[in-house]
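Encoded as structure tokens, the following chain is the form predicted on its own, with no partner shown.
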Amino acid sequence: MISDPFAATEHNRVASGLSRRHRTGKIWQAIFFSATVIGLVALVALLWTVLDKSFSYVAIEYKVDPATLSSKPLQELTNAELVNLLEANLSKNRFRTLDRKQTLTERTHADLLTLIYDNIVEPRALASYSMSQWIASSQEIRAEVAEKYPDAKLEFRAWINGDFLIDPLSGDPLLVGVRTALMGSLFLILITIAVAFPVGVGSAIYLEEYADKNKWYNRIIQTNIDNLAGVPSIVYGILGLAIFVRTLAPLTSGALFGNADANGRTILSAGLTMALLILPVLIINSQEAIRAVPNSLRQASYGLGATKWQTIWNHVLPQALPGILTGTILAVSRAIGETAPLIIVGAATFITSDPTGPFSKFTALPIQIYNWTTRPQEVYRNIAAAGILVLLISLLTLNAAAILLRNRFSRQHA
């Protein structure tokens, strides 16, 4: 028990105190709970919305049902057996001109099926209803699709499947697939690490290694890198627009190399400017993994003799590259979504061949996304459901890659 009055005085003071605190920190961190709740409720909210269209029943009319074209389902049969059905049920004059444009007995098992569906069966999908739709009123979905579709069969569709990753883009929503979309996304990823990578280490390693902070015009280009980072994406789309696909166009058709087909709308052009977006990002995380990286490191490699390249090359960025790699996830994450620079630098909305170079006309998987949402009918929800998942493993793919190859690092430097 305390008698001094003063000291009494005191000790109530400094519990009070000790207890609004504690207070205040229970406060702070059901706040900060409540922050990371609300997030996961939102990505919960975001992967189940898209799983839901991802899966759903279609009403789907035929002109010709494929059950009566074979006894065997269509993708049983050999290409032979294929040709034999379009020659069977096309007049002559429509079978010749398929003939013509592309020799059936060369072409792939999955275009032969493609044009059956296209040319005799002819399927259309007049109403599609999610997999939340159908589990909550399946009984008064099959009876409105009755009422007012009578020829209609209601099929069960996963979107994402084998086929939609292999099948080529098309004007059919149920016949439509990515494969175009993809491979375009993963040359534009290629050219853009490619040429983003080497640039923004490089780049690092002057400014924080060989440049005087001093110096005036050294400090202009870093205020001017950390202000580029903050640019929208559709300036540089513009920037790209100018430089690649206009005032170089020469190189980035390919024009100077042969190719007299082309101008400068070109992947090439859309990695060029992608790879502007993500340099800001790039240097400025690889500036602050090679910042910490100790500097005792630097002076014992030095004591030990060897030169400022070797120290920076054998010890420093040995030192730094988890976090360069960790800085390159992000860039990559933020490239690999974006829309508003393709568009501008001449991304297709529809292209059916696929990427054969970097002269190639191109379209990419947020392009095809953003073109499936505007379109009126429902069905193309779905689809658009089953491209953002092929992105999203795409970029988790990309990311798992990279996160592998800094643990590495990380292990065989710690």
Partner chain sequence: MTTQTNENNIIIQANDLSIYYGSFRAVKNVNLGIQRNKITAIIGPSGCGKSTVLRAFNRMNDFVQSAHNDGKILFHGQDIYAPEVDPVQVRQMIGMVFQKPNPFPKSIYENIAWGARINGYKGNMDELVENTLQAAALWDEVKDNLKKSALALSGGQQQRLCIARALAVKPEIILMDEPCSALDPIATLKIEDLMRELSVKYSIIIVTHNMQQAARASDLTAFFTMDEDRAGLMVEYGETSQIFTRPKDKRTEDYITGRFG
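Just so it is clear, the model here is predicted, and its values are computed rather than measured. Here, rigid core means the biggest group of C-alpha atoms that superpose within 1.5 Å across both forms. Positions refer to the first chain, counted from 1. Compared with the form predicted together with its partner chain:
- Core-superposed comparison between these two forms: the Cα of residue 151 travels less than 2 Å.
- When the rigid core is held fixed, the Cα atom of residue 114 travels 2 angstroms or more between these two forms.
- Taking the rigid core as fixed, one finds a CA shift for residue 84 of 2 Å or more between these two forms.
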Given for the second form:
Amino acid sequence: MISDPFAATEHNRVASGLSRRHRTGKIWQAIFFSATVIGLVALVALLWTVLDKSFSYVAIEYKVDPATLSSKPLQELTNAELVNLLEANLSKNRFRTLDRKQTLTERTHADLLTLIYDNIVEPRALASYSMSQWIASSQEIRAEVAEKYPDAKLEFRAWINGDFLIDPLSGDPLLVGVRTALMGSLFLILITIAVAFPVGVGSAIYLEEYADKNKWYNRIIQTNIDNLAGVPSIVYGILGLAIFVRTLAPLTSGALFGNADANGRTILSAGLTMALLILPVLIINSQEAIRAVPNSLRQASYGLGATKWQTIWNHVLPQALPGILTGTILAVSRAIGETAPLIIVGAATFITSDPTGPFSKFTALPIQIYNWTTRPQEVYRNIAAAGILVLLISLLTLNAAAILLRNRFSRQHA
Amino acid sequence: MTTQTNENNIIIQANDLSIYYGSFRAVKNVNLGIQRNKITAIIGPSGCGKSTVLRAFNRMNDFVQSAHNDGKILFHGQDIYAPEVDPVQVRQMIGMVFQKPNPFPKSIYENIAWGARINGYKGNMDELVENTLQAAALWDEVKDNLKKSALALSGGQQQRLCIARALAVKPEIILMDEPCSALDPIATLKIEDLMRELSVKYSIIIVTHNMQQAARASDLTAFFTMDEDRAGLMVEYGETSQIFTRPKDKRTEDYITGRFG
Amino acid sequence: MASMEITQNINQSSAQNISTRLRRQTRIGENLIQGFLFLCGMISIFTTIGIVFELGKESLLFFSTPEVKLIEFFTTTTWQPSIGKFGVLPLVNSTLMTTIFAMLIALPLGLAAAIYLSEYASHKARSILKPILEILAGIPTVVYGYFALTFMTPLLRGIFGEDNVQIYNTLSAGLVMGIMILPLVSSMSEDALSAVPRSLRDAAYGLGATRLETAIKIVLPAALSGIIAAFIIGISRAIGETMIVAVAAGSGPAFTFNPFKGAETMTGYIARISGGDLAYDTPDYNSIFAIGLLLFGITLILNIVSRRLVAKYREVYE
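With the form predicted on its own done, generate the form predicted together with its partner chain in the same format.
Let's see the whole complex now, leading with the same chain.
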């Protein structure tokens, strides 16, 4: 056969066609692989951008150079010495005003330092250069700063630091912190969970354990939930604005509870809006967890003469709980990063006091990130980057918790 | 009725029972009187509706949304499908053991105590747990590990735990749906011995695939098969010895001699 | 008879009281709980009714203001409420542009990634690559907005020239949106590909097909409805996405097809208007409901179509 010339060419033709087909296959495999890796590249680029901007060299101009105020570094001075400094460098009126707000001698060391910085030193950030810019061209940057801002000093600054976490919001980029926004996000999420968790799990139990799927209204409920899961978050924001902020203002502003001069743009309105937003996802996740409970368990319970609720409460829910919690955490972490609905229901962009209750005005971490990002000054990009790091780390912690929970759950059932 | 039964000795009785799944008739016109303190085996080829009939006896079919019945099931003369009857109460009095052991993922102790507790048992729980475990011939094996998870037990032990769990609710009838099909021969033998002991106090109905088991362990046997329209029906019912040695119906004979199924 | 009764179990009831014991009990707690659970389920219905009612009501108010004409709303190309021009096309146009740019990234890359993960990747590669895509999917959109403005825009300006590319432009926002949607498209497409039974692949291999030929000519067509569903969901997500465009696409409606220019999208407009001091019952206030209704309608239709398609392939293979 092989010696037959015709067969040989035929054989060669097939062989060469085959190698061509394999080559095409290899090329496409590489293309498919690259497409997948682009996700990784994007993630790296994103994280790198954020980290790069979280550390920068800042050109700072001082009204009074702190080094000239005292022979010792300010941090090492006693409270009394700091008060003296204030008295020496401020006008009598200004000093008295500060003293009247809160007696200066009773203030903490940190407080006094802040006062000195705010009122005497008055640093101003004029320009900011991210780590990568600095490394690439530190000489040029030095020259530029020397030329443009002759009085400024170039200082390295890690924008993400301890003070950033515990300081309240501030109009001064060098003093700004995220505590107010973090507390706002925390309050918001607590309200969201308090509303969405019971309602979401309740809906899931109803749909999985009670609802007769042949009944038209139960099918509508299910379809409706699936559709709601795809509604853009901004639409929920508009709904929240119309219902919670406006129509239910007497309730959400706290006016019914004697809270005067208030409007509906409160943390409660935002929390309720967020609860509606995550409900569909929470319900769908909980339904899956409940569906995964083996039927034999329900039968065992019913076989002993248990009622429906006894069966659900004692057997189905404990078994489904890890799955429900995992699903809830994932839904909640979506709510933590949501920004658009909060803009619509009127989160404040600038507010320096922590929320005190459900009727407080509030801001939230993603709102501040948005706000900082849209500011024209470069320093605010640095602050936004630090804010993003705080947000991403919070989300990572939550998701790690969810994964741990899921693993523990699957081990239990292995 | 193919056997001569004392009417007063019947604890539960299916009268002209047909069971449907939607429009499909799964079982038709069953007349079956279960005798008190006897072990009654239901045998027959797969798909003949034996499990369906068993589950009708304590209304477990209620959970199949499309299932409904014709005819009656009289428990002490009371139709358990009458509108005023509470299925939960029915299941308290007629317990069930399932094909695959299905203990709760809780401790051995809790597995037994839970059923008694929800049914309002107010007595000494430790005592009840010990008594029922003893009745289920499991006490000696687990008495030192009552707090251990029931899932750590072997398959046979789990099934005996499920029996003990059913006993703790103090039922009158225990329904067993192929209780040994997931067990090895030694565990199977233990369950059969246990059934014999339990039949002194309880009436037992067991569905089984295994003809030897029916022959060994039961007092009475009902043979089910499938009609041309795929509906299950009862062919013959009588003393186990009679069914296995002198079947009256040709179909029974074919089945037990292995010519069918 | 007498001996029978003696041997009987002590807790066996006599025939007389059996009907009492079996009598249906009223379990108020059980009924209350079931009622509560049903109410929980109904909340999602109320949500939908709330959305439709509020959006509809305020939209009616919007269209009943004298300056607004329904036909002009859908046909004219100037959106300037301050001078009474309400033509929605500039907003719709930039929404479409960002969506198209996003899809140019998300569709090919998402599908290619799905094919790689489903047909090629070893277990180990999957266990590394899939979580990365999941992390990408979990990053808040405001962070993507930041990424667009501080990474993508400078990159585009570096490539195409600072004079050509404005700081705010629809291309940057669209491309980053594509990265954001990529994981969604790839995971839904992968689900669809994995649902194709092994036997079909085996049949193709058995006929001498290479892995690529099997993936492209056999598996892909079999999973087509699921993949289209993924595409549609991706489009719906892009249309409804707010933060990326609010940060990076520009604020100010502009009717332009130039991808390097800033142009406000529908969502960007809603975010900007409601972010300021918004007085109730003004045309501004009502307009966000009208645009919201448009947005809701479009995404709802896309989602329904997508779910139908998913249901179709599930019906075939599961």
